[in-house]
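Below you'll find only one chain, the form predicted on its own, shown as structure tokens.
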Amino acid sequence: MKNYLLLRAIRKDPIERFPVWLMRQAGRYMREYRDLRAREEDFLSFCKNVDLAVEVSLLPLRLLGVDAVIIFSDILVPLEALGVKVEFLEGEGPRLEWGGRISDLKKYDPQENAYVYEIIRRVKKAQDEVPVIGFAGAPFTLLSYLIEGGASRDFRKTKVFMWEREFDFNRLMEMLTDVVYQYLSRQIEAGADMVQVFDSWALHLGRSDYEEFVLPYVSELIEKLKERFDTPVSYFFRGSSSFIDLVRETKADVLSVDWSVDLSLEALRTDKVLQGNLEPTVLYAKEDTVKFKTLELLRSIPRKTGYVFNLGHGLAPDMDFDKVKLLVETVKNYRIN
């Protein structure tokens, strides 16, 4: 096994330095990006370009010094291999379309998302200095998108349907997470060093809805992905501070969480591995403030591997470009004592 820092500290080897990556870490903030984004009509066929999306994806290691490249793509793609029209307005976000009853889906076939994988090889074909990191979006958090139909202010709908129409939801719940279980199988199967699970809509349910119609669901994705697998699985959760004690209970290597978690007191009460969790906000504010926020954070870590520093949630497109080299710089010098 390649002795990239990320595993290292994902295996609690001895380590020099917290290893450091950020979510949406390639992105408009970019001029680099802007430019080859300007090379294709739609955001989707931006991510199915292959060329491109290579190019994406190995941004952030030439211009910021990360140390994990994850893949570009988006994690609504495999709803379109379901038959989902799924479309990206400017300034609107995604917009997803179909009938509305569950035996309107295809069955899905993984090999309707093969550019995801040919990424992911040429990714690792164009560099061996850190590991790859391939991702996609939890069940329920693509559920909600699906009943929603794009992005929502408080999900009313999708909890509606939930607690009034459980049978329907825990069908399409089932459906989704042998669908997220095929897609990450392939990712790891072309060469993925690490799976990141992203559920972003987790923080608009409470606790017990969260452990009734959500938990089960990721807790055998995750098992039935570890049992199979080797490779290292980060479940990046909103709502951290409400749900922690519940996830640790999954067989997750990493647990990702938002700034809503105290990391020197979670890092005391659970022996996974940690990841996290800067509030993004933070590189609105001067350079100074930037870098004392990093170190703060740093500083608080309680371990000295077993560590993964990344934000709270992902970079915006109007942050600035310098300030997140800055905090990539800034955790790059901290050594632990």
Given for the second form:
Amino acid sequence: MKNYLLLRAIRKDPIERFPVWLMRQAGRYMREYRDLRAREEDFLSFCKNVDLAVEVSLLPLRLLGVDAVIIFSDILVPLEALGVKVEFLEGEGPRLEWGGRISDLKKYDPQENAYVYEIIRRVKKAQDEVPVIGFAGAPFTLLSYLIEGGASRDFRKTKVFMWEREFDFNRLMEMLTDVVYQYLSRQIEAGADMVQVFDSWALHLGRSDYEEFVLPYVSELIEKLKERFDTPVSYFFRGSSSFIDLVRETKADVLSVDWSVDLSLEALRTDKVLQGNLEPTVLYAKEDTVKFKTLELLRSIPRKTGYVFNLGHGLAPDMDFDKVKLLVETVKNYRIN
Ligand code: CP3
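Which structure goes with the form predicted together with coproporphyrinogen III (CP3), now that we have seen the form predicted on its own?
Below is the entire complex, every chain and molecule, led by the chain shown above.
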């Protein structure tokens, strides 16, 4: 087993610089991604084309020199395995269709997502310079896609469902927690060196709703994974400043946060490893600003904090590749003294 910088940072071993990877590091902002993307008509076929998905996964390692490869896929692929029709419409985002009753969903067979585990095995075989990150959507974020049928501004259907049909909400959350548990277990067995759970949409909830309806399931998911595997588990949750004191109590190894928290203060309150936090919008500013904001964040991290550099949310398609590269280089050149 290689002594990867990312894993050393997570174990809080002494490191000379902070590791860096970026959410959505393989995407449309890269010309090479767009060229490969053009080889498949629809996005899901692209995700299932193992040769292409492996190649895409490796682009950020080759072009940016990041310290980890996150496998190329999408959080919605396990929902397709439940019998949900999942489509990605140009400029509109995901659209999901299903009967709407829990009984309309198929029992999850993790083998339906076998291509994902194959991508992990192949990415590991293709290189051993950096660790491989597997991922899944968190139960609540997946549930919100099922209930809204796609993107939403205010998540009104999800919230009304949660408040008025608590029994069904809990049944669906239980089921999705088990789906994600099985799916991530298989990714770890295929060789993932870390897994990240993406809770992109919990930020729309009030704190007491997060505590009652989201936290118990995420906690259970992470606990079950940690009972079975040593592999580090990272939890990305937007709305970080509202929920971080609750999330600190989970068994997650890594808290992946948005830009609403001050990392220098957070580091004083937790022993957990912190990840993320740079506002992605910084990448729309000029080069000096990108460098300044990146260094400002790096300098704010107290010594002895386990920290992994990342953004507070993903890269966007209209970002400039050269600025992303400058960002990665700035982090890699920064020495911890
Ligand atoms: O980080 C990586 O590089 C790995 C790949 C990855 C993708 N999606 C590829 C993708 C990961 C980790 C995701 C996670 C994901 N997908 C999340 C959680 C993280 C977050 O951003 O909050 C969510 C909410 C989704 C659902 C989803 N999939 C959305 C909202 C979209 C964008 C729709 C659009 O057209 O902009 C997708 C599609 C998607 N997933 C793309 C990529 C590169 C773009 C589709 C394309 O290339 O045509």
